[in-house]
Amino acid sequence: MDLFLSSLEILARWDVFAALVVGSVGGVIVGAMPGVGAAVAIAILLPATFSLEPIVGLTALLGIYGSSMFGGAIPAILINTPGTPVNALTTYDGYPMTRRGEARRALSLAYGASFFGGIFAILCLILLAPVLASIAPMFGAREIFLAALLGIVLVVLTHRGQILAAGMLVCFGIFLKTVGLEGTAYTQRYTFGQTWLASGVDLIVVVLGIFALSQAFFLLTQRDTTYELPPVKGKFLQGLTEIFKYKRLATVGSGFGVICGMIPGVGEFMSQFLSYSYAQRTSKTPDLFGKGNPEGIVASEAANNSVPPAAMIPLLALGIPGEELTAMMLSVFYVHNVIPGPQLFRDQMDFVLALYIALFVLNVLVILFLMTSTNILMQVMRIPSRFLGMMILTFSLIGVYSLRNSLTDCAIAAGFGVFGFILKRLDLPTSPVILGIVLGGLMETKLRTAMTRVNSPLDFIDRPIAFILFAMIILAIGLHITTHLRNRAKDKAHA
């Protein structure tokens, strides 16, 4: 109880609560703008959060991360364009409902399912937190190295059809982390005598370039689109109660979201795909999926909104981000010298609980905001994409320059912006580069520490958790190879 009260005391601070409100409302607005999304907003805001306390900065970013999917459902349902990529499945049934005049019902179902998923995941995490705190001391350098390696493997394997490209991009990210002054022997690596490379490639500069500037370039090269917004009349409270008709789907979908969120590299896409497939398989009207079935909206929205709280588990417990958004938030920890990992759960459990409770509060704030402001919020979809692109470009360059007052950083960010733009054009993933930078640095540090205590390769996995993690790596690779060979055999049989 003392721990819980201590966490509430942290959240009761005016600056923390203000950051939570701004982040929550801002996240909904950003999510409702097609072409922007949480990744771009967080990338732009990162430099500004470095001047804040860790709990304030993280609360603001958490607000954007947790609420953007609420907002992303609005354009997905009204104009058949997902506000964030993870709302794509919502278009399947949301837009057909809008076309037959049920826009308000579809929106309120999406809000209700997202709220249900968010609260479900937070309750799971609060219950799991003491368990995590008890096993945290069992994680040493070799366990964290293997967990990071598992994250790398899963990130690559989840990019089906692009595994080679994802693997190369992860390796490129790991390589970028090796550039600059090496921390043990203090030797220069891959600097080629250039002083501007001595301090390495800054993660924030890369993040702003690959996510924000590349999206700005993308929007600036697009034609402005004018959307015809359908009328949305009536009260949302009545529709919100309808979620209880689908409580089984909402619970199972949220469960998929929690599990997928806790596994690095899996995330929202896999969770909503599993949830949607389950809903269709168990539905009495499977033929209506994709034609405006409310069950489809509940399944996808409950699953994707339960992932953000769960994704905080590997980030806080092991310092391992599951995808690009948590990788960005990890940089806030590092800037303030707060090291996520077992020691955080052991020594600052009130800080961890405060973040969980902040997620709970933001879900309440967001649902209240959406119930009263949806019709006003819809107008952000009318903002021209080129204007958005110019705004993102301007704020991104200001953010990069403010880091160290360096034009060199702006030039590097612009270079990575072009690189990210090319990746988007080729339909290749950008997140493996960021995860390679973050996890590569962590793996190098932990590997160096672990190697001083082992005499043979088998010593590396002679502890229970290390062995389990190693077995999971082998199992993940083995399952992927088996599935690939089976699919290949089926294709040959059908040919």
The other form holds:
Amino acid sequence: MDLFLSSLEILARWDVFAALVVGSVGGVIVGAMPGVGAAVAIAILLPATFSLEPIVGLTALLGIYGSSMFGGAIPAILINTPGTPVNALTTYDGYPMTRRGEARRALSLAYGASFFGGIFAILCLILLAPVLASIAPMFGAREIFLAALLGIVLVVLTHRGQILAAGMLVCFGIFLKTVGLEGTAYTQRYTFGQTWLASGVDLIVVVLGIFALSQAFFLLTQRDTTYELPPVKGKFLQGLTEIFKYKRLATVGSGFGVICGMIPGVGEFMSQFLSYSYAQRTSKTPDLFGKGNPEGIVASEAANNSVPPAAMIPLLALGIPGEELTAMMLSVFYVHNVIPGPQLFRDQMDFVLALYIALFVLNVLVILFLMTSTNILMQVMRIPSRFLGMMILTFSLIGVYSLRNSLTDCAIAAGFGVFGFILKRLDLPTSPVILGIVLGGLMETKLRTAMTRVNSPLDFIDRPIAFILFAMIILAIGLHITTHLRNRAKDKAHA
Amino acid sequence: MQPDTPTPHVFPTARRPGELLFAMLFLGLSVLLLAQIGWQTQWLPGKGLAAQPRTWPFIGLAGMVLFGALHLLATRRVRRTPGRWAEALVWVRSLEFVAWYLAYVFSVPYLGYLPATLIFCVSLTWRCGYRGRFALVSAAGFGLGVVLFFRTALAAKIPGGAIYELLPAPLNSFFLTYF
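Switching forms now, from the form predicted alone to the form predicted together with the partner chain, please provide the structure.
Every chain and every other molecule in the complex is listed next, the one we just looked at coming first.
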């Protein structure tokens, strides 16, 4: 109880609450704008949050992260374009429902499922918190190294159909992190004698380039698309109660979201895919999936919205980000010298709990906002894409320039912007680069520390958690190879 | 994103034009960087492999070369999608907006954040083809809003413009503090 009160005390401040409101509402708006998304918004706002207290900056970013998927469902349902990439599956059933004249019902179901997923995940985390607090100290350098390695392996393996591209991009991230002055022997690595490279490539500069500038270039080089907005009439509250008709799907979908969110490198795509497949498999009307089946909306929205709270687990307990948005948040911790990891769980449990409560409040705020403002919010979809590109480009200056007023940083960010633009044009993933930078750096440090205490490679996995993590890595690779070979054999048999 | 099959596929299923070109460029750069490893990193005598400054750049670059080569091979095996050079031209076209961005960045220390932002927003909007009064006023309003939010309200670290020195003393200090 003391812990709960102490965490409430952290949150009961006007600046924290203001950050939560601005983050939540801002996240919904950003999510509802196709072509912006949470990654762009967080990348831009990240440097601005450095001047704020950690809890204020983090609640603002958490607000954007947790609420963007609520907003992303609006264009997915109304105009068949997902607001954020993780709302892609919502288009399958949401848009056909809109064409049938059931836009309001589809939106209500999406809001209800998202809310259900968010609250389900937070409750799971609050219940799991004491367990995590007892397990986290069992993670030493080798366990964190292996957990980060598992994250790298899963980041690559979960990019189905793009495994080789994800592999080369994650390695590119690992290489980028090594550029500059190395931390122990203080030797230069890949600086080519250039002083501006001695301090390395800043994560924020790369993030801003790859997520924000690239998106601006992408929008600016495109033709404008005009959307016909369908009428949305009726009360959202009535529709929200319909979610109780799909309790089983919402619960299973949220469960997939929690599990996928907790495993580094897996995230929203996999969770909604598993949830949607499960819903289709167990439905009485599987033929209606993709043609406007409400079960499809519930499955995908419950799953994707339960990921953000769960993704905070590896971030807070081990300091390992599961995907690019938590990787960005990690830098806020580092800037304020709050080091996520077992110590944070042991010594600052009230801070961790305060973040969970913030997530809970965020979900309530968002649902209230959506019930009253959806019709006004729809207007943001009318902003022409190139005008949106101009807006992102303008915002990006503050993101890069306010870091250290360096023109070089801006030029580097622009370079990564072009790189990210090419990746986007080719439909190649951008998140492996960021995770490669963050996890690669972590792995180098932890491996060095761990190797001073082991005599042989087998010593590395002689502790229970290290062994489990190692077994999971082998299992993930083994399962992938087996599935790949089986699919190939099946294809050959069909040919 | 209109579904073409009832089976969901959130993962891309086809190659885009230009992917082979990208794969070749990426592999070429990776090989070039790996070839520099002896010159750009050090091997310290008496230290274990994990503590060597060369180890992690090698892991990163070797992975880039290995996956890059496999990706190139995989891309070559897929049926060619026409439009490679047209796609490359789109990549080059993005450089125009890099130039706009860098011009904006370079002008801030001279013109100041507020004037540079207003000029940037309005002129880029004009360049994008939105030439009506509503669009241009919206762009100026947006620029002003950005400056008021980041510089005036959040006191973001942006240097004052050299042009502010030309203003009378009280106005100069006001502009240096808030814009």
